[in-house]
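Just one chain follows, in the form predicted on its own, and it is written as structure tokens.
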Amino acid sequence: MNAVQQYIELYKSQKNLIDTHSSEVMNGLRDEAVALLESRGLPSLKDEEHRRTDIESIYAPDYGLNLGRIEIEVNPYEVFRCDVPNLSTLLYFVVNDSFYKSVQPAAAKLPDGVLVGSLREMSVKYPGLVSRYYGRIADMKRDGTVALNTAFAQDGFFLYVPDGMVLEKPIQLVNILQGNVDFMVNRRLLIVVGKGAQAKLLVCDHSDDAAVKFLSSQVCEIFVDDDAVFDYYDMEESSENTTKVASVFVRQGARSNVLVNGIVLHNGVTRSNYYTEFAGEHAELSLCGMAIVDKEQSVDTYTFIDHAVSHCHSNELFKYVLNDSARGSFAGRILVRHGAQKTEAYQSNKNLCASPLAKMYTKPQLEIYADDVKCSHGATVGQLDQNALFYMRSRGIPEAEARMLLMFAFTNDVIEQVRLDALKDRLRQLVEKRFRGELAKCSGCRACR
């Protein structure tokens, strides 16, 4: 039985159980998702956008799923501690793919109209609001992993910031993978930022047990309305037995400003997709990311920025540092549509192979159908600057320290994109630890708060 068929049969046999433990809003898209899986399947290595990661083999193992929503006895507020100083956040947890609601943050008093919590419960309490956005930009036809996630996702995280509201404190979400058998989770994030509103969301992924194999499937939909400002930070610090397949979909209104920053500090296999669309003029997007991988770890990133309207600005920067036998891949596409004049779009992918066995594949792309634009793209794959390394060693710096300093300097401009000073400082410390080999795995989501 192939990977797709086992999930189709599981869905058909357990449809009532899945629906019972979710909501009508989420259930409404399941049959369509399964029909797409039956007709199109999962992406294969023959697909141009998925040539470097074998998605079908990722989904082939017989993972356990918690379709009956059996509660895991853990209080993450007691078990997990974050240590980013001077950053006050509202902290929430998703355990596997269920929002943890037994205990709420001590400072959980939110401004009137702001909604934060379980996607399932919010879609029951506010079905009109959630149905207006859920599944609207997550394109199941484009990627079978999104369809599979839609078929099985029963809960997740929901953030709604009404028009004109400014959230002073960042929202922090910690995704915890926990189990005693090989386990698959299907998690959804839905973020809606109203007109003129401002908010920041930090998401940290953590695997509790390095001995258990996890498959983490996540789909995140982000709607940012006119004149709104939103920051989305996604940091992975999991185990080498964790595979993550994540898709982020962003739709921006006029004059909005969005920052998306994805950072991989420790992982097993990570496939990340970023799909962004400009739906209003004079909007700005900063899409950036960084990955530090070694041993047999793998990071594969695909980005698509759709300049559908004129007078918008996008700046894209991704950097990888690869050591040992690690493998990296980047494919970025910028589309400037007919009539999208005065577009400014810049794309850069820079990669550092710190060992002769590390491999990096990169494919930047521009597709332009307007004539009054400023666009550029580029990619580099190289090694450490031997002249700089020799100079530092001649000044008495040990080789290992000199290599670490050069790699740290290479990643610094991605860290500089962070618009939270306390988080930026902590990231510098974590990156330095990673290069020194001190960050073998996450133990308590050190990265976020």
Contents of the next structure:
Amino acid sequence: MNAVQQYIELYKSQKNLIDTHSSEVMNGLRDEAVALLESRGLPSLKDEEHRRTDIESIYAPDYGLNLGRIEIEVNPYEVFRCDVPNLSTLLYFVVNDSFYKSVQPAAAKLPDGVLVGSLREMSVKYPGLVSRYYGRIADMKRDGTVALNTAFAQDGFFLYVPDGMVLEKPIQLVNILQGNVDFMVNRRLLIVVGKGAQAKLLVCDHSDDAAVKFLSSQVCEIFVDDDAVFDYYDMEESSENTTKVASVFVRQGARSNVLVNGIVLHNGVTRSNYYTEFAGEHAELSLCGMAIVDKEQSVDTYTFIDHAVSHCHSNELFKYVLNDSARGSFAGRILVRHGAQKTEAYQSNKNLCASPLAKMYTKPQLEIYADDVKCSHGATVGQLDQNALFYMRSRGIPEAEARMLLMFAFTNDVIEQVRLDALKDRLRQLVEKRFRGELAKCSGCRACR
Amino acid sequence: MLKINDLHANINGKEILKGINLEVKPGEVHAIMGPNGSGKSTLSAVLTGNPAYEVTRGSVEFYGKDLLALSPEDRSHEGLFLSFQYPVEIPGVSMVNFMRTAVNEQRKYRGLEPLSATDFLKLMREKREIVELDNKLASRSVNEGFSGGEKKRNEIFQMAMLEPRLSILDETDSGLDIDALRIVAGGVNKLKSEKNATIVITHYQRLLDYIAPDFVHVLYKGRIVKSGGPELALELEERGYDWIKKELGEI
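Return the structure block for the form predicted together with its partner chain; the form predicted on its own was the one displayed.
All chains and molecules follow, beginning with the one already shown.
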């Protein structure tokens, strides 16, 4: 049976079960999603945008799905200790693909009008609000994995910040993967930041180190209205047996400011898609990311920035450090549409192959249909600077330490983009640990041990 | 302290050093002069262990140890220092972090505890004054965006921090204006003692007005072809190198 067929059959036989444990809003898109999946299938290696990650093979195994929403016996608040000091986030959990219901008292005290919680629950309580956004920018035609996620996702995370509300405390969402059989999760994130509102969200991915395979599919839709400011940090610190297929869709209103920073500290195989769209003028986007990969790990990032209107500014920076036999890929497409004058779009992808076996593929792709724009792109794949290495050694810094300092320095400008000081400090520590080999596996949460 | 015996070295298969002999004792200042391409910078690179160069023959003893068997970092720990002709910019690595790592690695090698943050910063402040290095530079990335003069002052600052037994100054005067030259040379002189030694590689007598050499050597085509006292530098300044080439029977 081919990869897609097993999901279609599963869906047809389990539709009632899936629907029962979800909400009408989410159920409303399923049939269309399955029809699209059936007619278009999953991306194949022959697709230009998917040449470096074999999506079909990733979805081929027979994973378990928790369609009946059997509760998992874990209290993440007890087993998870966030070690980002002074960050003082409002902390929430999604275990596999279910929102963990018993919210900490501290997190329950939110300013009036702010909604944070289970996507399923919120879409039952506020169907009008959620349906205005759910599935509206996650384009299922573009990518079969989004259609598949839409067909099976039953829950996830919802954040709504009403107009004018400035949320001082960052919100932290921790995704935990746990299980004792090969397991697939379909998680959904929906974020709505109203006019002039401000919020920061940090999403951390952790996974159990058990000898089972995880396939984690996540679709995240982010609506940032006019004049709003939103930070989205996505930090993966999973295990080598985890495959993550994630798509982030962003729509920005006029004069809005969005920062998206995707950080892969430890993983198995990760494919991330970022689709962003400027829907109003004078908006700014900073899209950045970094990955540190070694052994057989792989990171594949696809970005698509749509300058649909004029006077918008995007700045893109991705940096990878690859060791051992790791593989990396970056494809960054920027589209400046007809009439999107005064666009500024800058893209940079720099990569360090620290071992002769590491492989990096990079592909900048700018399509410009307006004539009064400033755009640039740059892509480099290089090794550590031998002159710098010798300079440091001549000052008594041992080679391994010098290499570590140089690799750390290389990733530093992505960390510098972080607009949360406590997270910045913590990231520096984590990255240093990672380079020292002290972060050989997921260490962020005790649930993993 | 340093005994170089019949040293030969290649880069990319091309022989640059063709039998160097030199002995340096504590308290001495040696100047090495010579026309472009004679091997001056190669000598400093080989002594400090630059992996781009291959030693094909000869030996170097440093305080009785086989210097050539040591890694670049251990040569530094043993007290060898090179002030680079072209100091390397290292974006993203702060001077403070760089220097703290260097100082503490040296202490580790000598069986000492790492310096506390306060003691380290105090040491930085003290040594910075020797070359009038701005505090702002000390908090920036290593050499990044430094002017030519600042880079050279930064080299001497690092020398002050590491307190080497033998310093090699590779064209430390190149790219310096008169004021910077005076500051750099002043720094070197302040660090001079009976226990340490300096090898000054330079094209010009100018630097030797500030850092007075005990011995002057002429390096030509990979060999030291003439040695003398300070007066040799003055003679070279006046007459150039042709008379030496003549003595060698080349002209």
